[in-house]
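We begin with a single chain expressed as structure tokens, specifically the form predicted on its own.
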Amino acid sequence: MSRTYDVVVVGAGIYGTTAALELHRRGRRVVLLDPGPIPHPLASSTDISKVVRMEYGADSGYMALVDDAISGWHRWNETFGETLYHETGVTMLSRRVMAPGGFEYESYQRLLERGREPERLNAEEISHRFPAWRSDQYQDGFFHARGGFAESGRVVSTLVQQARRSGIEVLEGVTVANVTVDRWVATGVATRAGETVSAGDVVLCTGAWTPWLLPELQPVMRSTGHPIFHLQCDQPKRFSSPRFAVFTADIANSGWYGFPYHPRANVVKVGNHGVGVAVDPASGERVVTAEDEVQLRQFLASALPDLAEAPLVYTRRCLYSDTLDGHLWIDRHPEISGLTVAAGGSGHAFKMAPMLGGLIADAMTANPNPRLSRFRWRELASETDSEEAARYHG
């Protein structure tokens, strides 16, 4: 632990593990620590699913950003020798016809514009083509066959095993207390059990606990914890690829996301993606509770039936580490020199894993990237709201 590196990446989930295998392969002498056990089981990468879409609305930004991602899912799935990134494709319904400003209209268009071809769908076409959507229900939507989910906790798992076998230290155990500072230059960081890492660069890859690190960004990031449900099916073949596949389901105006029949878990994992609740990283309780439970068997017995009664395997409170407005927050912090925070994944940062590597190392680095001026460290005012278009703000 008194060694010294090029760079020590405090983190290693999504953020941590991606950067640490692009700063390696510029040449780097890096380290990444964690607390473990890795993936940690209150990181918001672990679970056994994160969705992997393009649609954004409007944000055409994004949208191209996660049409190379899904790229580079593949490509991944191509070096691991397993499929990890599960191309189903993705359902997005409306209960009311598609408008203009809508996010499943804006999505639509910025896709036909890309040179997509996502499938319009009306009432009867959603029945016939994924029965266990109630037909009355959902108007209006489109399926789009780029895009799915990733296994999100194998994910992080397999990047660790790639790390250790390209020879990058991975250090489990170890707690960062703080970054150190000696005039204004980060030297690298101290350890809870009061040892010190040196570095000549500090990358915090550390998602809700970031602004307990850096007070400075307690203004601008905040935690929140959002209720995922795992439910026992008893009819895998109906919530199986293709009859049933990734969906939001009216999510701007409910929250409601979800996936097909898992293959390993064996269960159909559905979440919001909504306002949620304030949630201390370090000593918050992590709880789904009898409320969201009624508001999920009120979805389901609304939208999918099947599932309305379908007991639950497994629940926990995801935590986002969210920006005021919903950006990413991937830059060098403007005072201490040596220190990078990629942090503020605002619950849709997953999707885009094989790109955050390149990002967060260009940063470091401060090579040129025009995709990183949205994620700048920046002043944001109280009152900014959410620019994320699926998210639903109540």
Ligand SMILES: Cc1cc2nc3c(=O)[nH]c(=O)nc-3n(C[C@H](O)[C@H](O)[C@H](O)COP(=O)(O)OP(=O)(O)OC[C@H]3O[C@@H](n4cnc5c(N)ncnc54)[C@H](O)[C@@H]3O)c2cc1C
Given for the second form:
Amino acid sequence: MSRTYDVVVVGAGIYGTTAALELHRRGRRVVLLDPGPIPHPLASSTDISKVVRMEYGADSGYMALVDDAISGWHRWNETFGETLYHETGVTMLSRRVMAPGGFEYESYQRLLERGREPERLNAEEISHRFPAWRSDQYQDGFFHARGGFAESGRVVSTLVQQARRSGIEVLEGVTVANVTVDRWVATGVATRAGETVSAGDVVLCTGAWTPWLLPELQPVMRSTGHPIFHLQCDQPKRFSSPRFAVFTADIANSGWYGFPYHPRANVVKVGNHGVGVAVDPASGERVVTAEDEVQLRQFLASALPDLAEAPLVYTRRCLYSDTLDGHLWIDRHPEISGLTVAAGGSGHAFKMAPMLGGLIADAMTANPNPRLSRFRWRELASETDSEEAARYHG
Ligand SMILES: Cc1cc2nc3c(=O)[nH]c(=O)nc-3n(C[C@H](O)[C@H](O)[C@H](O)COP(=O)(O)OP(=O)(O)OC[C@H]3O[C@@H](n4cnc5c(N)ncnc54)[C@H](O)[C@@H]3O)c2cc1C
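Swap state to the form predicted in complex with this ligand from the form predicted on its own:
The complete assembly is shown below, putting the previous chain first.
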């Protein structure tokens, strides 16, 4: 195979599929490559649900970006004629009374400044309105109706079908070995099967695998594994809207977050947005350990007692493409022209899906977009810590 395109997009997760669709919409001849099957079972984007929240502590930039993304999620539900995004609302719970500097407090203030109407809840109101929560654990918090979850794996499948229908070549079974470069100009990619795909531009959307394809990123981008748990739930109503919503449970101090009863998978999913463990995406163990389960059970016993003994239906250690500062990485390579890198989701990019394609296409075409400045190619000192306000640092 030796073919030529305007753009070769490598990786058909949420970054790659949205980038391919947007670049095609802007008139480029695009090919999308992935080892497949798509959605790839090991891809971060592949799961039953991802949180869609506007709340980012004091960070009004992400809040504005996700607010726009949520309008996009509604458009997608309409365009595709199915509910890919469920607007259950979100409950942000705090073990102490919310105070300045805290994730919940700052998020609440930013929402008010943005003219949104979060409903503040004290301990009594939490247990009255959301009775599954232990009444003595969370003193404060709020419910915000604009937010919920997206069925991430189905979103990727739907977008790839849309891509195929619109004439984008989507090639599964193709693993890229390296970007081909001629005198500092990217000319395409070489595949593990020994073939080449030539293109005017290469866009790498390879998530956690990216620092292995581009080693110069290893000092600033890591692959970290994070546990998720699917729990059997024999009280669907108690764990469904309006009695239960997407939640963060004192997340900046614990990492715990989760979802209501899933309409298709019939489970309650819980995850931990913490430090994680280093995992090599090509060979590393992606298992959830007994210790992870012990921590889960302790959390459930202290917060959601009805689920404390609930059987586990499925567990997975899913990988973040983790930048040191926790911000996305969407920019052109500083030395190799014609090469754009879009990765660094750091455990929080899926919710921005309706905005990702535009951001990536703007970066590739150097189209001015103020939102790209924080995602630019950047130097990061090794001791840099994630700035993403919900992230639990252990
Ligand atoms: C446990 C967990 C929970 C999360 N929860 C949330 C959440 O609640 N809300 C939220 O907004 N975000 C969340 N995220 C983050 C979100 O899932 C990611 O930021 C996003 O899905 C990253 O998409 P991606 O396209 O960069 O990567 P991926 O989805 O991993 O896609 C990368 C693709 O590249 C392909 N690829 C890799 N190497 C090659 C190669 N050599 N050649 C060709 N193709 C290749 C892979 O097959 C894969 O399909 C979570 C992530 C994890 C891991």
